[in-house]
Amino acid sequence: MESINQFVSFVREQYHTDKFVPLHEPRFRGNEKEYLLDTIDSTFVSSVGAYVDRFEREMEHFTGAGKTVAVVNGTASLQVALRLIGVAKGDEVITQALSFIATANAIAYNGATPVFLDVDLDTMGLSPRAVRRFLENYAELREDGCYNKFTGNKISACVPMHTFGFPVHLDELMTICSAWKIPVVEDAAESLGSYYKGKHTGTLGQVGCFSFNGNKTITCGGGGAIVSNDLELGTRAKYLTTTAKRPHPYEFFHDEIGYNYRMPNLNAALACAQMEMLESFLADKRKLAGGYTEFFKSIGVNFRTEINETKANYWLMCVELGDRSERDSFLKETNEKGIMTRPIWTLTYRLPMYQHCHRDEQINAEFLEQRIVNIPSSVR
């Protein structure tokens, strides 16, 4: 109780109120209503505009991909990115569980299975190792690519996630994907400003994907974006987003089944705003994250931080508590206190429409789920 209440002490602290605290809320503090008020005094609110464009180049000079575009939200990003590199119906996808439901979603949304397998319990993203012991024991290469070996279904993807903003392990999960000849798509859902060897998440597999959420680092309501060193699969993610319509002054013609799903030029003005803000942001969720660290290590509480070779955005931040008991007790006390925290997210096999897909034994992501606890991390 005595360490809750001074975690309670610190946090009330950090941000300066004795009311509640929410767990992560967005900060408008820079540009966003000049931003808003041009675009509706331009007409262009809907999904093309100055603001869409100008965002696409801004997250392409932030993130170092060759290729951005700009849709409605995180899932459908990831969606299309699936559909990108060839995911297919009755196709199998490896990923992890220990995700919010998007990830597996957008894999079920273009009619492939989910595999889950287990993470790693230093970075909590997809473990090579899982990967590496799955494709050893299921997987078998043939000319158009791997197939398990037992329900003769093709892998078409493998998708890791960065959780919390901690860039998994990426080096080793795309040296063991591209022997096995599988095309990585980063769940990067919550990782902007994130970075693994001097390289910005999301730009290291074939396709990445970030999300613009209320409660992401830099928020426009919604919003995601598809990003790609291929510039061949970036045209084709717009022209996919943008209906299928082949381009033409006046006409309209599609020539498969695409998405409405590019971005409003509305959102997109409060992105921009956001994108000028994102630096001083991420300066100073790090400078909460060392406050939190050294408070953490007084009271004996293991706090969540980056490891060797990665810099992490610290999105959401984490303590791993003792046990499930120690976590829901942390969890009703501070919550009664008006600070928010929640736990991570229930393992997807767990939920009913994902109870049949293939799973390895899961240790690390249990270990995990009977934890791990997000505490107030919103910009101060």
Ligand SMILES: Cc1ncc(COP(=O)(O)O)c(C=O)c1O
Given for the second form:
Amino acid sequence: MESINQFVSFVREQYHTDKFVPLHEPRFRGNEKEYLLDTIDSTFVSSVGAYVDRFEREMEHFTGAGKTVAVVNGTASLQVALRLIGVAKGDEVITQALSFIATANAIAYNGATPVFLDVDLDTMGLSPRAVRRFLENYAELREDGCYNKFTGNKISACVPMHTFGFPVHLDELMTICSAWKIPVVEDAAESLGSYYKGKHTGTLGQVGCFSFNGNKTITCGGGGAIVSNDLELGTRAKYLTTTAKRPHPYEFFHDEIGYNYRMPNLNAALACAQMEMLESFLADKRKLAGGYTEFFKSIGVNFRTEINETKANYWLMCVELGDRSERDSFLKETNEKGIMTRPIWTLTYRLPMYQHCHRDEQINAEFLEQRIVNIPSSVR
Ligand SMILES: Cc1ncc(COP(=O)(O)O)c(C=O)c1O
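Rather than the form predicted alone that you just supplied, could I have the structure of the form predicted in complex with the named molecule?
After this comes the whole thing, all chains and molecules, with the earlier chain placed first.
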């Protein structure tokens, strides 16, 4: 109780407020209004416009990815990324159950079934050891890829997710997946500004996916991005997300079932303005994380920090509490006192539509599900 009061005071000091403190709210302190008005004045508010192209080039510059395609949201970016690398109806896709629902939904939108494997305790993301174990027990390599030898289904992708901006063990994961000929789509929705061994998350797998939802490090209202170093895949991503229309000055001819998923210029204007603020946002979050580290050390609580050879963006910061009942009283008391805190997601395989999916023992995921709580993480 006493330590919860100390936490409440600490958060109030950080945000200089005695009002409600949300988990993560956007900050619009740059050119947002100017660029939005510019878009309206230009009349190019929809899916064609200078800000969309500019935002894509800025994402390429920031992440180092060869090609970026801006889309309507992160979920759509995952859906298309999976189709791009060949996920088809009836396939199986390896992922983690400890994630936001969009990861599994994007797999299901492609008619595929998620296979839920455990996470690592240190990263809270997909465990390379769990993936190796599953593949050694269940998979066989055929000429055209990897198959589940018990179900006969193709295992056509692996989707690790960088939980709260903490990168997964990518080298180990990429090595295993490439040995089994399984393409990797990084769900980097939460990890803009997070690096693994100096490389931006989302750029190590065949395709990476980002979200610019209102609660993310930068936002454009709703938005997402598909990034890839494979320029052919990148070009196809643009094609599929703009209705698969063959280029022609005035005729309409579509040769595949594509999507109307291109990010509107209005949103991209906001995205460009937010991009200008990204470095300062990341710096402030890192400073806040430093403050939390000291504070939680002083009260004996485990505040999660980045691990060796990674740099986290500290998108949503979190603590690991002792057990479920400690977690529940922390959540209750902090929320009652006007400091928003939230438990990590319910594991996806507990949800009605994914209960039938194959999963391993989930020892780490269940441990974290009982203990991890997000705490206020907005830029100050
Ligand atoms: C891990 C993860 N994947 C995917 C998404 C989907 O992004 P969006 O909300 O932009 O569709 C989100 C966030 O919202 C997310 O946290």
